[in-house]
Structure formats: structure tokens, C-alpha cells
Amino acid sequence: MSLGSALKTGDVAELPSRRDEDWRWTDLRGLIRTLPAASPPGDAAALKPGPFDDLADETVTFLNGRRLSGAGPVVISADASRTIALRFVNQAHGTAHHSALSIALEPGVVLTLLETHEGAGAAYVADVELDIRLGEGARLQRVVLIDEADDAIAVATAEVELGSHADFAQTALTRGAKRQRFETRLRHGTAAKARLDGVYLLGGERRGDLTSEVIHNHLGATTGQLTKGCVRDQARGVFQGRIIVNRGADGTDARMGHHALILSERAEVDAKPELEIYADDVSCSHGNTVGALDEEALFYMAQRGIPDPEARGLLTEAFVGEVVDRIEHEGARDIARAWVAERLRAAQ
């Protein structure tokens, strides 16, 4: 069951519900009683430049679920490194649409994928499915900015398969929506490397869900995961991370960390880090903390004349900045820092 299958069949019974363990905090069936009509084509002439357009060699845009140019999978076969801006723009109002794209990297290829989910409408339902495959020794860096409308329902799912010695690095930043879920399901190859990072900055009544599952089936693969979040007002953040190390995956090194700040009494964070280990020779760990801003640091800043809202913003920006600083692409890292700073200022 998935939002995508429900939109294809028109059957609300296909929607995931709280009875599904992985969806108990992002119940869609209880929220969507009737599936909206299909979204009409958007107005391509009204599109503004995307945040990453100036950094990219090419831009692939989906508008209300429709790809504006080109068709079929994106296959990266050139020897030189490439940068693609991938935009999912939602101009819909009260309607629903689905987008799907396959991306394949041939052996040894290097790709930077700069992805945005942009809410230019209202009360829409949007579903995105990506299929990403890396050949032997290929490298992919994926940076994602999720900026949906506050009354939207949006789900993005990526199935990622790594060839031997492939390297996948991902950083996703979200400000949530009425319901928003960003899910990554990754399968390792031999001696492959993966970094799965995330930031959620939630206010008002927004909800954001960062979910991942990483499966180790082969020797010597590495996973590093760091997610940080801040919630205020009546917002709700969800982190679910599962790492499975199957028999035969000896030499696995897997580390997961989730840390969140709750900045008001009615905000909520639900976290579920999981490790399932069926191999012997492994090094695995996970950590999870949820708390408030350091009162001593706030007092210290107040003694130096920094107003309380500004002090809270600076401490929060520094807290999530550890994740942003792990983005390797300098231009994308600068845009992500500015994105975080702008949304924290707006919340003050």
C-alpha cells in the first residue's frame, strides 16, 4: 500500500494507515477520506528559477506530476562529473498528482543531484517515486530541499540500489506540510558507502516525517546517518531509521544518530531508531536525544546583550548546522545554509 498506488487505482483502501507500523505517525487513510481529482497541467510560463538552477548543467522539471521535457529514465554514462537540478513543482489547488523517475549511473560515474519539492499551490496531494541505481564505483550526492505548502499532503519515496564500491551521500531538509513524508530505502553492494542525513524545521501545525531503511547484504559496506530537527508551536516531527545487517554482511560499519529540539510545550517529536543485526563481525551503533535549548547558553548570550529571539535562532542554527556542514558540494551547502537561516528567522 502506498499513496502512489492509491492515486493510480483511485482506491482509498490502498492508502497506508496507522495499522501499518511504519506509518503509525503519518496516517494517510485517516486523513484522506476521498481521493482528489487529478491535477490539471500547470502553467510552465509562470515558473520562477529554482534554487539550484545556477549550479546545474541541466534542469529536469516536473510540474503537477508532468515532466516538462524529455522522457524515460535518466542514464548518466559520461566520464565527466555532472550536476542535475531536479524540480518537483506543485501548482495544484485541491487536486492530486503522481511523479516517477528512474536515474541510473553507469560504473565510475559521478553525479550531483540537487532536488527541490516546491509548493506553489494549496491543499494538493503530491506523490513522488524515484528509482536510483548506482553502478560499480559510481558516486552520487543528493541534496534535497522540501518546501511544500502548509496545507499539502506530500510523499516522496526513493528506492536506492548501490553497486559494489559505490558511494551515495544524501542530505534532505524539510519544513513539513499538513502531512509530509520523505522516505529512502537503500540496499548496499559490496564495500559500498552511504550517508543519509536530514534536517527538519517545523512550526505552526506542520508535520514532517523522515523515514529510512538501509539493508546490508554484502561484505564491508558502510552507513552513516545523522538527522537533527527543531519543532515549535503545535508541529510534530517524525524520525524512523532502520538499519538491517543480514547474514554474510561481515565487516559492516553502521552508525545512526537522531537529535531534536522541542521549542514549545505543544510541539512533539516521535523517534524510532532501529538496528537489526544478524551478522557477527560488525560495528554498529545508534543514538537518540530529544530536549530543549541550553538555558546556560541562553543566559550567557543574554548577558552579552543578545535579544532572546535572536539568541534562540543562533543556537538552533548552530544545532542543525552540523548536518548542513556535511554537504560536500560548496554551492549547494551555501544554499542549504541560507535556506535554514531564512526559515529560522521567519519563525522568530
The other form holds:
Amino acid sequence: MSLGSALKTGDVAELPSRRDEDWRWTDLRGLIRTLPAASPPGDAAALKPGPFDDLADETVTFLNGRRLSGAGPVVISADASRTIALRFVNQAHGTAHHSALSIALEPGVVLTLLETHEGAGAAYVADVELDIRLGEGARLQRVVLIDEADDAIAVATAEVELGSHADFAQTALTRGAKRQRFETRLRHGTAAKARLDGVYLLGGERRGDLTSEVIHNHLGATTGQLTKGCVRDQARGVFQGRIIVNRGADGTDARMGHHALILSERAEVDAKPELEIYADDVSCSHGNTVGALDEEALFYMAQRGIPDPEARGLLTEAFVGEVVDRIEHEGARDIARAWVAERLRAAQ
Amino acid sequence: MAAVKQTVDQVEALEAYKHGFVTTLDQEFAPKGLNADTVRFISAKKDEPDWMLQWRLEAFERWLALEEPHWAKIHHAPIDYQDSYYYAAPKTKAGPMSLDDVDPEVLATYAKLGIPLREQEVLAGVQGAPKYAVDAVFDSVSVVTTFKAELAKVGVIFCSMSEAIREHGDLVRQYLGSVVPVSDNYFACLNSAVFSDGSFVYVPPGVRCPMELSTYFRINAAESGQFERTLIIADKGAYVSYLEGCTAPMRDENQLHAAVVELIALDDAEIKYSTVQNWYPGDAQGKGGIYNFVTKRGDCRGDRSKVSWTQVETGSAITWKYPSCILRGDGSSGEFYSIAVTNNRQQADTGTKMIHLGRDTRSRIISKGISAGGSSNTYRGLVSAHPKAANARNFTQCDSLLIGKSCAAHTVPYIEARNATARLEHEATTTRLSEEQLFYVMQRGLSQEDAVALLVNGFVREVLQELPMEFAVEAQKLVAISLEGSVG
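For comparison with the form predicted on its own, please write out the form predicted in complex with its partner chain.
In what comes next, the whole complex appears, and the chain from above leads the way.
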């Protein structure tokens, strides 16, 4: 049951609905009555440069679900590219498409994956499926910017499998869409490390959903998660994080944090940080807060003569900044920071 | 020799489940199985007015259309709802009874359980000891309610539900099902059709109930279910503290206990509801035990009202319950303090819902889960702040403690914030019993079992403090007994 399988079979009953507990806040079946027609090929000549072009050794582009160059899985061996820009560009209007890609990292290699989901059309339905495998000791840093059209429905799902001692670090930043969901399902290897961070900045009637499931099956793996969000107008942010520690996964250390600011009367945040634990030698925790900007901090800034809108902007930027600062890749971090600042300013 | 006696007592007290005896007595049953006639039988047995029968029959119709929910993290063989008795009661003479009319076997049972049914017995202890009134429910009927006269002097109504339906029909009709609607969920709907007895409390405006009220539920009959219904109304400015205790015999079969508890607090009223749930948990292999599928909800209907739930859950093969608060009145507040202990093959899926509807509403959730043996313990909760709940505040803390390699602990909190001035905070931790602490305590000469009990007591202390004194001592012992044999 997924958007992908509904697009493949043409059967709306395959769409996840509110009755599926993992989709209760992002109901697709209630939204999509009939599945739209398949998207035509896009116009490659109309492609604008991607935000990460200057940082990448290589660019892989999907236009309306079609890959523009190359085929088959991307395999990163010791002598392959170190930084890849991965672009999913949606030029469609009222149509649907599906993109899929496998990425495999051979043992010990290091890759930076700079991913963008770009909306250049309207009212489209886009589905992305990624399959990412990290060999023993491999390291992957994934930074994702999601910029879909206001009236788009977009779902991106990544299945991630980590070999032993592998290190996976991800930061996803989204501004939502009519419905937008970014899902990561990760299976740990022995003593592997994962960082799954997220930011959602939602305004208007946009909705954004950051969902993750992390499974610990082996000894000594660690998971750290920090997601922060700001919602205003009538936007709605969703965070769902599940950490499963199966029997035998002793020595697991898992920490999850989700913090959100509600900046307007009619905005909404729904969150479900979940722990499912079947092993006893573990240390797991989660923290979750939802609230408004700190009145005391606002007062302090007002006292210093900073106008209210500017003070709010600064505080919000600082709030989200904590997540952005965790991006290791300097160039990507700067772009992510600018991306956040621009979207926060646009909202004011 | 006193020391030897004390040791013997202690060993006896530590026997896994000391309430597991069966009382042999003459009982009457409804015919086995469940259909509209069963519902009519129960209603007729209780001499109910017609509106009550119609209410039950309607609930039964709706129940037939519902499906058993499966979203909780619990596993059990399908329940055969036709293979059970829905009414079981000790045979008695007709009419209202005094304590002298109650079957001596029933009285002996309560004596054995340590529940004072004779008012003078309560007074016989230390001078100045606090009084508490008891409503004793044995299978499907309330056998006796104590201190009724003394409570009536201040206008407090404390009686069995059956009596309330007969004597205070208007109050019951006004409030019954107003917090937990008939078809709220599968088990609440079943309860609405076949509920037998339970307690009814009404505290009039401005009255502070002069003593603790309590109900003691005992399942005795085999192959039967217990479906009690409790309704507590605190009128404007009233206060009441209510305690609930429960036990059942040790049997190989699984018995269903599907209760509904409704609390209504009007303006400035406060209800404190404490439970020590000690139903038979089944044996170490998971055979037998009670299925405790309960719906408990408090409605803070009035401004500045308060509902506080405290629960100590040590028993039952399966626990499935979420005592909740609907914070409707402006400035109302809800509290939920919980200790859930599971051992062997027990499964618990429990937590709370705090629904913030009114302005300036506050809620606080402290949940301590302890899993040992091969058991599974889930905290499941919902905190929601609606658009009108300006300045709503919630603080939630859920801690889970794991003892042993094959137990499980889960935390599933839902948060829905639809208000810019609401502040909701949640934190949760899951860890195992610290080896360092254990080592330290054992170094001081405590046995491993005592050391575990001591550390666990420290872990749950915050919740124990919320219990009325007499219950706190009992609960502390229960927690220790429940974890018996879980280490080493």
C-alpha cells in the first residue's frame, strides 16, 4: 500500500488512508479520488540550474520521473564521484509520475548526496523511491531540499540499509505542498551510526510530513534525530519517528527530539515519537515540544530596540539553525542556511 | 520468636498471588452466551425501569455492528463472546439487605481480602484512623455498601449502580453515557448492553466528601465476565476521592473484565480516582488471567474543575485501558499518574488522553512502566490542544524500566497541537535497571530481590506519592510481589 503502487496499478484502493495508522495525518485516499494520467516527458531545455550544481562532481536528474542520463543503479566504488547532486524536477501539470533509483556504496567509501525536489509545474502527483545501501564502514551524507509546488502531492520514500560500522547522516528540509511526505526507513548494521534530521517551514495551506522508522537489529548501533518545524497561517506539520530495538540489539543508543513552533492561530502540528523496545541493555529517549516563541526572549529583543517582526525572524531562524548547523559538509550547510533564511523571510 | 513469625508472614505475603482463592457458594447465573434475552435477563434481575432496558438493548444492537479493535500491542486468542456467563450473583433473598443477610461465605471472602465491610471494624483500629466507605461488588452484584447513612447526612449519595438506577433514576439518566457514549468503542458498547453493577456517587454542591469512598471488585465465578459501570458526579465546588481495588481467583481460563467508568466534574469540583488493579495475571507460562479491557474517562465539564487519575496496574493477563480527561471547562486541569508493572507473559497497553478544549487548561502525565520476564508494556497516549484551548499547557513524562532480556517496552505518544498559545512538552526514556545501583545496594547487604524492590520503588516514587496513604503502602508491596522472581 503506497502512492507508488497506486500509480503502478492505477488502483486508488492502494493509496494509504487515515485508517492506516502511519498515515492518519497524511490521508491520500481521501484526497485523490481518481489517479491522474501519466506525465509526459519534460522539457530538458527549460531546466534551471539546481542549487547544488556547483558543489557536485556529477549530477543525476529525473525529469517527470524519467532519468535524463545513465541507467541502472548508481554504484559508488573507491574511485567514483565523491559528491553527487540528485535532482527530481517536476514540470508536470495535473499529471502523475514515479521515479526510482538505487544507490550502493561499496565498503569504506564516502559519498555526499545533495538532493533536491523541485516543483516547476502545478497540481502534479510525484512519487520517489530510493534504495540506499551502505557497505561496511561506508559513509553517506544526504542533504535534501524539498521545494514542491503549492498544489502538488509529493511522496518520497527511502529504504536505507547500513552495513556494520557504516555512518549515515541525513538532513531533510521541506516547505511542504498540498500534501508532502518524506519518509526514511533505515535498518542498522552492527555498531553503525545514523543521524536523521529534519526541518519543516510551512505557510499558507501547505502540509509537510517527515516520517522515519529506524530498526536496530544488531549490537551497538546509535541513532540521533533532531527535527524542528515552524508552521504559520493554516499550515500543518507532521512528525512521526519510530525507533525499533529488536532482541539482541544490545548497546543501542537512540535519541530523538522534535520541537515545533506554531506561529499563527490556525496552524497545526501533529507529532508521534515512538519507541518500540525488545532488548534490555539499551538507552533510548525522546523529547517533544510544541509551543510559541519565547515571550521573554521577545521582550529582551524589544528592549534592545529590535522591531518585533525582525525579532521573531531572528528567533525562528536561530531555532531552526540548530538543525542546519549539524550538516557537516560546509558548502551544503551554507546553501541550506540560505535556503532557510530565504523561506523564513518570504513568510513574513 | 517475633522475628521468626515476621519472616513467615513475609514469605506468605510474597507468595505470587495471595488473592487467588475461590469462594464456594450458591450462585445463580444468566444462561451462558450473549443475545438480546441475556440483556433482558440482566435488566429484569436488577428490576430496572423500561428506559434502562431500552438503553441496553440499543447498545446491544450497536455492539453487534462493531468490530473488535486490534490496534493495541496485545496478542490473544480470539475471544468467544458466547462462551461466557454475563451475570453471576450469590443467591440471596429478594429486597434490600443488611450485612446480616449477606452470605457468610461472601463476608468471609472480603475478610480474607482484608476489606472492612463492617463499619465498626473500620473504627476498631487505631483511634483517629481515617474512615473509608466501601461498595463491595461480587461478580455481577454489589453485596453491600458501607457508611451510606453517614454520607447521606451531608447529602453524598454512595450506592451501587443498580440501586441508583432504581432510586436516583433522574440523575443516572442525565449523566449515564454522557462521558463515554454507548458506541464509543467495542468494549464500552458491550458494557453498555450487559453492565451489571458498580458504584454511583453524587456529591452535592460545595460538599467535601467527608471520607474516602472505595469499591472493591471481586470476580469469583468461573467462565464469567465482569462488566461493572461506575458513575461519579461532583457538583459545583465538590470534592471526592475514590479508590478502586480488584482481585480474582487463579484459574486456567481467561476471564473478561470490561468496565466503564465515567467521571463528571462541574464548576470548581475535583475528583480524585485511584486504582490498584490486581486481577489475576495468569501463571508464569501465560495460562489464565483476566483480560482487563476498560474505558475510563473524566469530563471536566465545569470551569476550574479537576480530574486526577492515579493507577497502579500490577495484575491482569492483558491490560487495555486509557483513563482520560476531557478538559472542557476553562481553567480545568487533568492529571494522570500511572505505574504499570508486567512480568512473565503479561501484556499491558495503557496510557491516557488529555483533550484540551477550554482556555487555560492544564494537564500533567507521569507514567512509569516496568517490564520483566517475557512481558510487554506499552504506554500509549494522546495530548491534543484544540483551536479554542488558548494557553493550554501539558507536561508528559514517560519512563520505562526493563528487567531481563526478553521483555518489551514501547512508548507511543500522539501530540496534536492546533493552537499557537498551547505549550505541550513530552519526554520519555527507556533504560534497564542500573547494574551500578544494584551493585551498590547489594554491597550494603541487601539480597538481589530486595535490592531490585528498593530501586523499583525509587523509580515509581513520584506516582506512589499521589496515592492515598493506605493504598500507597499496599501498592508498594504489590509492585515488589509482582516482580518476584524476575531477576537472577
